[in-house]
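First, one chain by itself: the form predicted alone, in structure tokens.
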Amino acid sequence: MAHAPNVLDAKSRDLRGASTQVKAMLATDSVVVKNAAHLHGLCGGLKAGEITIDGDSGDYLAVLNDGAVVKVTGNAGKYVADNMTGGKVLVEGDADYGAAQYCYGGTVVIRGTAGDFTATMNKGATIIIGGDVGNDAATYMMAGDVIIVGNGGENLGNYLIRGNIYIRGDWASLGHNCAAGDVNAEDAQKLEALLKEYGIAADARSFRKVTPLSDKPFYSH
């Protein structure tokens, strides 16, 4: 018989108190946190466990995540999953500015839209945006995959170094050092598996792939 998760109402708590309570609760089961939109930096640096934010989250949710699964049933604030190294961050709604920046690993799924500078300097994570993404997405990206089911803004992939951007919709403009082409059979297989895993209805073959023209984008070639 499954246990009911631990529930924390964070309405009257500050970040330190809520974080301490979440860590204590994770020792016995998963945790559901309610009324957490005012807490900036919650679930930072966790290495294990499953936490659900019931509603909207504050800024800097799950920064430095290193193995936990953090879910948001509403919208996420700025800089969600910043510098993540492992685990998963799953947002049912939208994400504000700077989502999934500087990530080294793990998976970030934003089912709605994401703001400007999403996936900046991605270094190895898989980042999926179910809707549109703002300007300068995947700027200075160095490794990993960014999958955009909707449209991209201006300067998509600006100064792309390494890694892959897959986009199903259109973009306002591509950034420096970017080339767009078709997905190959290996790409389609990877996309199909990821879209199926996260319940996103999209044909993998309808995506285009944006890759770097050179691995030295700051030099003439």
The other form holds:
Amino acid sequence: MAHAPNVLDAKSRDLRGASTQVKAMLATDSVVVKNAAHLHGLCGGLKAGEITIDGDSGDYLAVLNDGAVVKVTGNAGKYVADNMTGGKVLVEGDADYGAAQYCYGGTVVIRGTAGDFTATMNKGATIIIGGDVGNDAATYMMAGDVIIVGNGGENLGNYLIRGNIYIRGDWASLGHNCAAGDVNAEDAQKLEALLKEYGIAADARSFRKVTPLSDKPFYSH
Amino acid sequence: MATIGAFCVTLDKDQCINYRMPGKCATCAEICPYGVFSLNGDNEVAVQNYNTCVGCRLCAEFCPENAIRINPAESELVSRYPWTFGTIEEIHHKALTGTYMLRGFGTMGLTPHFDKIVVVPSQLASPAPKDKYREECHMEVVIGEETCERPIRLQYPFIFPAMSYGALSREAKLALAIAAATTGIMTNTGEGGVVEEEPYYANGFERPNRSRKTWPPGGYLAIQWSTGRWGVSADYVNAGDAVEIKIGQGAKPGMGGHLLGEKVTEDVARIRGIPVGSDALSPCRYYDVLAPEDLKKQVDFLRDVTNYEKPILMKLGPSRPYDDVKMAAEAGVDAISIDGLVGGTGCSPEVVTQGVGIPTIACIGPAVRALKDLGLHRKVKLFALGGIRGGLDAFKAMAMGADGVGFGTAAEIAMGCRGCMACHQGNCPYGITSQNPKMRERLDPEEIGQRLANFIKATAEEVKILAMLSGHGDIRELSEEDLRALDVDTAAITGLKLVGYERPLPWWENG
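Having seen the form predicted alone, I'd like the form predicted together with the partner chain now, please.
Full complex below, order starting with the chain above.
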């Protein structure tokens, strides 16, 4: 039997108040938070639980997330899923500047568009952007996968040293140390599974793959 | 490099084993990080290029027959200025390799520092001196007393500033943790993730179950949150007793940490969460801070993730101390460290270490004024870092208004370092800045931790002597009145009273 989740109206709460309440509610069931756009850093460092932000979120939503599933029905603020190490963050709308930076693990799905410097210094997470992404996406990525269903901006994958960028649309320019090629059968299989899991209608074979030219691009050594 | 060309290296052939039996010994050639000695095809050692000597005397120390002499040739350095051998050597290096020079350690050469400041003792016109042998001096510094559920109580006004695992060996990190525990002060993870044993070692426990304190009274561990975010997770930020947001450091403000792929071994890679052998070059700024209000939000979420228990600290490089410290304090941190020009590093471009940032003594005054203007002086704690060598420097920094000081380079030296400035090469013969197992096994964390603790205790005694002879039984009472500047330059930089003149220079008095 599905039971009704806890609902928290965060309108008049500060971060500490809302966060304490969310943590207490998670002990019993999933949580829906309404009116949370003014709270920055909500759902930080959680290890488990399911939280839905009804509407838009503030900045640094689910920072240091380590296992929780956080959904946003509206748009996410800046730096959503910052430094995530596990779990899932799903944004139905768009994400502002710097989504999914410094992530080590877990999955971030942004169904709309994402801003500049998305997935910067990714060290192992899977980051899917359903729409277009801004400039400097996946800068200095060291591991993991970044999947862009729409178009990329300038400097895509700048100083990429490990990991893969899969992109279906075009890009304005590739960053330093990047080479574009086709996806192989293994890539296509991985993409197909992910696209299916998150209900994104796109042909895995229509993607291109951006990989690092050298794994030591600094100091020319 | 300022020191290159300042030394003459000679080999006493009567004593040298290699001279008598080529191939039997080549310790000097193996140990010198700069290739001063060469081996020819017959395994004969010769002094090949003493211009590259930095005067660390590692070779002399490791020579089994005491056959090496290093003599300063400073006069040559002075008389050839500005075309010193160092300058010439540097130009040759760039011309030969096409790369700029990298090195460890801090600024070399004469920059305004604490030496031109003296301590004023108490006689009649100020409160009488206190008796160091029979009276107490309050040394404790509390961080986050009003803001955190678990404030930090440092037994002495000292910290070990951030030095990362990766730059330092695991053994060196543990030695620092043991020393912090034994003396009740705080060590810092640096930006390279946390070594498993570090949190409980720093608190004084030898085992993770924390059953029995091996190193009482137990100290603290600050967890660094930096621009590279190496090995950072929710568990990581909660592993210690405080979180430090690193904005910059003295040796290379405006640049991120440098850890070359050579030092990214399997263990370093695992703890940093990155591929083995990849260059870990921290970004120079936070990609996730675009505006000052973002910094405030970072402080807020770090408090939230650490359950409002732990102090949040911030570390700044030497730039515009008044405005920087003001912004840091306004972001809501509990303590601010400001690292001066002389601050050290494991690896930095020579030009940056040598010529970027303002001196430590010029940072403290403006930092204190910023805190006073906000009404936060002594509430938000201020730590002065960068070239603090002992109790005298520490006292002077604290009398200028800092609540405490940090020992980075001095701590490395206490561990055995001779200052060869080749930390970045990863072959430190004392196992401090090396990931090489052969070098690392020379460093016993417990023995070296004890050396560090001895250094801290002796330094604390020095501060106590100076505080008490200037009439204070509490280090929080120290003030600028306890100091005088010896020359006009220092008085001009610091606003301290000039000796003889007995007043600050006119523009300080006139605002």
